[in-house]
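Taking the form predicted alone, here's one chain by itself in structure tokens.
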Amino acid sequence: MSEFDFIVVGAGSAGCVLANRLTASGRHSVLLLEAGGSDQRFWLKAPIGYGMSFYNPKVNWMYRTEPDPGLGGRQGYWPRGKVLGGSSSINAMVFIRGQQRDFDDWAALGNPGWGWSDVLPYFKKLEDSPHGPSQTRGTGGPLRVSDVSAQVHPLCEAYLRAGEQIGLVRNPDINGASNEGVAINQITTRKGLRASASSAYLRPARRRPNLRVETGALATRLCFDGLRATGVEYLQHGQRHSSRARCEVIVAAGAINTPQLLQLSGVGPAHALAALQLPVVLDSPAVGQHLQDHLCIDYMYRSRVPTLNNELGPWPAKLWAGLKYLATRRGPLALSVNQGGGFCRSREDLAHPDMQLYFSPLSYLRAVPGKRELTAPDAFPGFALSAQPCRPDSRGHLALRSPDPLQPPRIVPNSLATEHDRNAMFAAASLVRRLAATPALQAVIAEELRPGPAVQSHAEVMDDIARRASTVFHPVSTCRMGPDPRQAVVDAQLRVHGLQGLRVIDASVFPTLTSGNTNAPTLMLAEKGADLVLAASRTHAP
């Protein structure tokens, strides 16, 4: 049995800061473990690749949810990365912290350390930020947050003068002082290639001698004396194997592998775990449970100009595309198809804005679920203009099917529970159509495509959020940060209530869904995490 004195079960965008962070003073031995396989794949380097990595099981979990009722009985899909960097390797790279009201919200809710002023420096301290060095911006750190504003599909112009025409103002950097406004998105990409967890943290510490990385390794099992966790089992090439931690055992595995893993090794709900016949060692309630996500509506248009579908469609437009992007690390293949963003208030007497905006210069009518090809898009110009509310108020929850660690959990969404969320849906619906109805966007709009001007009553409207309305694969929650063990899995020191030696650190802990995209708020974690971590191996230091 290898032994060290620390254990990180997943290299994703959590575990890849853990993993740099443990190991950079040479003074102690990490050992990480990860499912999948290594990065180095041309369409995980390429940022317009993402559409390649939905549906491939090679680097992809490819989770299917249960038949959800609030979105008319319908499976969601549910992509999560695997392979080194997780999800951060498959993403769509969008860059956003968050509104600094999420924050003080989670040390509100009994979490001190959590507020804004406690995540500002980790927030800064993990980017490398054109808009920094600044009071609310870094510069230096190993994460490549990118400015790509000069390079976007023109067409994302007429969208920010849309935002304009109906009040909101542009804003020059959505990761700023506030987020409100229009803007162009900034992504994670480093001189034309996708800056994942893996390549920024990740790859700079595997030269330490102190960090070993297993790669096909599947964590089955954490090992426990009586409370203490003690090491991990994990399954690789056919085989398996155990390690034993010294000091922590720490779960970074996401918001559905992290809760699996635990109600495998005996914690969780004690009596879902009787009725599957698994040992108890810890009843915790509140492991799999609060599950949140962001559910978005996409509006498409056909367009009267040029949009990316001509850059990305043809085969002669595609083939100097992909000259373009070889020879100069440029053009439509460096960038996201997510390039206009932005936050609003759907009502003028909300105090802080309660909807995110997404525009994108390409659509693709014709995508299966789950299998968005952003290199085929559809054989005409087209855009689409999407929204989704920033704090639903509905919770699902995650269970296993099976002792199986090889079969996925049972995820059940829960969409569109509360009235709150039903409503928040129609009011992102109407949004959209406000921006579609600005001069701006009616010069360039041929005609709308989904839904299509048919749709216009509020139970029309609702119907067709049943029908398409989808994720946006931001799970989040599942073993959530708090001060009662009946109801969180976590304290705020990031330690499972009622055992010893054992973390996690990911974006299951988050108490409450933050008001955007869900990687760069995990990263921030993570690096605290990883100071808290230090912090205790120091306290109890012989």
Ligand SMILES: Cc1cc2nc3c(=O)[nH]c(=O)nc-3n(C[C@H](O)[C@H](O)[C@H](O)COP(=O)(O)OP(=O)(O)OC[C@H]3O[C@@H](n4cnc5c(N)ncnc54)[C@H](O)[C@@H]3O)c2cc1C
The other form holds:
Amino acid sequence: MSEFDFIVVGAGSAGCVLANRLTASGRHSVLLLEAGGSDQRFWLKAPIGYGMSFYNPKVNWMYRTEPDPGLGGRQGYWPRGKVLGGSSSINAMVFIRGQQRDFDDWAALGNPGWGWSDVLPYFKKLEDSPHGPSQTRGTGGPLRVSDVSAQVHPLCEAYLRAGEQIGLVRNPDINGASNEGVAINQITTRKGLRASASSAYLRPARRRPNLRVETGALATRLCFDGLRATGVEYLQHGQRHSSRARCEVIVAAGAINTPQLLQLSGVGPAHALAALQLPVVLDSPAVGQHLQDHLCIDYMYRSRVPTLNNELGPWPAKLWAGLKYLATRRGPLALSVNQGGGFCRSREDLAHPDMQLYFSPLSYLRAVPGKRELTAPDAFPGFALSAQPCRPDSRGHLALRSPDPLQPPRIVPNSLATEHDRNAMFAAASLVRRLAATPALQAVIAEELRPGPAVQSHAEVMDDIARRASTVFHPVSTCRMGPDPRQAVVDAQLRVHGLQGLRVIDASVFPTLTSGNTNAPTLMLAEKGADLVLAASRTHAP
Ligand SMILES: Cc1cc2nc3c(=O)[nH]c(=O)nc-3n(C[C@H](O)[C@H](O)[C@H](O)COP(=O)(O)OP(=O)(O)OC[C@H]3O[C@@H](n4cnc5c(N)ncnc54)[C@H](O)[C@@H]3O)c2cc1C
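Alternative state: the form predicted in complex with the named molecule, after the form predicted alone:
Let's see the whole complex now, leading with the same chain.
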């Protein structure tokens, strides 16, 4: 049996950071297990490839949720990266840290060391931003964050002016001192190529002799000696393997697979494990609970002026965009489709922004897997304007369907289960229509296509939300951090309560969902997590 100091399960956003930082000194050996394969694929490198990986089972777990009563009984589609880089290899590349208050809340929930002033140094450390160096932004870090404001579609200007016309500021850096206002989204690209956790963190570390990366390696069970984690069993090319960890096992398999793996290993709600005849190592009731996610409503418009549909739809235009990309690494193929963004307050009496905005200068009907590719925009000029409440308080959960590690878990999002969340979604829809009604956007809107002008009353808008609202792919908190072992899975050092030699370091440990997109906070969490692991290894007290 092979033996390493650390075994990291999952080479996603967090796992790649850990693999790099834990091997940097050369003093520790690390085994990184990834269920997916290589990320050396053109469509994972070209930013527009987002549309190609969205429904590609070779790089995507392609989860479906249980029928969701709050969404009219629809089954949500939840893509997750299954490839080196994990979800950072297939995401929309929007770089958002969240609001300072998000992290101060983490600390206030009993997690010392996670307040804004504690995490800011890690946000600065991870990035190479053209907005830095400054008190709030960093330069020289592994992850390139690009300011693409000079490259986005000209229609974004109408969106920015619309924001100003409803009283929002135009924010030149929504990751700076304030998040508030309308902005052009910063994206994780370097020289027109996707900057994933794999390209930023794993690639530079791959030649280190103390790092072993196994792809196509599905961790099926964590091994324990009493209450101490000692290693991992995994399945690779149909063969069973096991490896021992001298110091620690670190689970970084993401917000869906991490609680699944813990439960498969006997760490979870005892009654649920017993019902599946799984031996219980530790009754940890919060494993798989407290699931949170962002729900978003898109409004689609037919445009009077050309949009990205004109550049990405017809074959000659597509060919031109492709050639331009290959020659210059610029143009629409080098960008995210979520070009405009920002945060705002839906009511003036609120102390902090409660809505995130998205503006995409292209329109397409999002369809269930196999029905229609994201790569096929509508055949006429169109665009999408969307809003997402920042802090939903509905809680879902996740449970094993069977003891078979190859079976996907049952995902129960429980969307819009609270009045707070239903009101927030109605406010989101109203905000979109306020923006659309401004002179700046009225000048370019030919017609509202979705939901359409017939949808006006509160009941009609809520019915449309139930029929069309969808996740923006930010599940978190299924192994959340907190001081109470009955309510949380890990402590503020990210150690699993009640066990030794085992940490969870990924988006599943967020105490609460941050206000915006979750990749940057996950990378930050892993940077800090790596420091915690290394500090413990120096004192031999994992
Ligand atoms: C379609 C999409 C769009 C998104 N857009 C954005 C965006 O624009 N901006 C943003 O900030 N965030 C975005 N996100 C969210 C963001 O990418 C994630 O929150 C973040 O990547 C989560 O990181 P993680 O390390 O927790 O998990 P992941 O990055 O998902 O990594 C988990 C890794 O573990 C592997 N794994 C799982 N189970 C096992 C196992 N049993 N054995 C071995 N390996 C295993 C997986 O294959 C995966 O590689 C998006 C996500 C998706 C899916």
